[in-house]
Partner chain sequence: MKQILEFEKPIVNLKEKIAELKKFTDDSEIDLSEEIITLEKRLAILEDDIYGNLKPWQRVQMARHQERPTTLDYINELFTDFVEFHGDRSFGDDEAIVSGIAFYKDTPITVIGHQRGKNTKENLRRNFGMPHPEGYRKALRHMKQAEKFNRPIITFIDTKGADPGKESEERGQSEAIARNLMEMAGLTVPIICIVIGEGGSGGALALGVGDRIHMLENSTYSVISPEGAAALLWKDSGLAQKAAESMKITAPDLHELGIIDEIIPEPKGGAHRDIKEQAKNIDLVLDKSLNELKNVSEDVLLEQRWEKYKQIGDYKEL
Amino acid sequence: MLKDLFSKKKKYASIPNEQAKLDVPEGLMKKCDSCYKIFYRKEMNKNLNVCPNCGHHHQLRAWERIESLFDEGTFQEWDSGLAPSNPLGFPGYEEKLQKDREKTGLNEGVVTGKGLIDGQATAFAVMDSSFRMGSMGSVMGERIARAIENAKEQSLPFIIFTASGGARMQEGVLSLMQMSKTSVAIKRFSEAGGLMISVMTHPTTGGVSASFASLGDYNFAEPGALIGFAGRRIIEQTTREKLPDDFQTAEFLFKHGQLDQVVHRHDLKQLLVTILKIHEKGGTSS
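Will you show this chain by itself, using the form predicted alone?
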């Protein structure tokens, strides 16, 4: 009897293969891109898409950002009917635009408008990298320029959240022209005494980082955001130097004086409210 007891075969827990580890039920769960821990999607959404374990900031869609900042029911969208076309007749571009419209529910990679943030009126623009990687085309530039002009005319501060892969190649030089268009709009806005706050999120690169994203009176960024113009490999090949591991991160830019502050997503709203109150007529931060 004792012999039978000790001769029983041991049962070992099966070890899931790598594919099993990577498989996450679609819609129900979300895996962190940094620590790879899995959470209920509802839990992640409630935490503004910040990983509860490691604090990694995942993408926040345009309307999710608006809902996280603005007082309920106060946001009024501008220029929603202004949509991109195919001005240069680039092959396959219209099909890609349509695919992104169906996927995101947007008709361009930026949403603009105005509303109240804790009772403070502000003009607003937020880019969404889910639409054409947030690339800057002629309609995106026009929407942002119009939002800045509206802010000037209505004596509103202007806040922009950037997320972009740079210029939109399918629109060629028309895309590059948006750098100067938006920069001139910001200059006129600034000369009129307007307040602009720029918040760079992951990623903010190319012509966007080289133009309106860096022209705020206050320039902030979320932790870990990739911010830069040319790619890391191109720079290393050109300079023939090894770049630091944290090169082109928000933390690197802050350390070298190119950002005013790196701000956790949970702290952004209160920071924006404080700045808006300071700069309103007779404003105070108390």
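Switch from the form predicted alone, shown above, to the form predicted together with the partner chain and output its structure.
Partners and other molecules omitted; one chain follows.
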């Protein structure tokens, strides 16, 4: 019988325990989140985490991004010694930070510094959403503000790659105020003639989208990135409106005039290099 054919083939899936999961060092294979095709991880990595089949852009970690853009060995990190405290005494916050430090090898959701992109000195900030969803607290605000100030003082252009769920709840209103702090820094930099480029990657939402991510002289985004102010669920609950499938994607924003370009990851470096060249050193108008 046809039925027996299936029932005989019982399969047991073994579910690895937590420890086993940690022991497997980033498996050999990687399945695309979009088309579910399986590739060698090496192949995917070489392709900058873009699916070779469907072109889906998987997230890049902060240091992978740095490696993908900067001339080898030229990147110097700034302010790595700044670490989050627990200013509100929020229960459970320190444990969460500790867990993410171990998981990611980072001590915050942003890396800042400077280096050479195709020979051009550039101040840089890149967010990493694997650390507390890239949420913005005091340290992130401080590192970004300092990076912008450094760019101003050293007459460097400033490029930022954003990836963030928004403000960090556990730092309350202090995290909200990082929006204004970074924005004031950008204004000073801009007044001095500094060039700022913002590249929004998946996801860029809430307070980050409503501050520095939107404040570049040029604003770009990677294909398919989720970008928006209010969360989709909140909008649906408040307005009971049917939202289009592409709502709050990079393409949606582009269509509504909110972005200069949606740029494939493979083309990003060349685009940045060209813009840097056109602005020469892109520093202050001295």
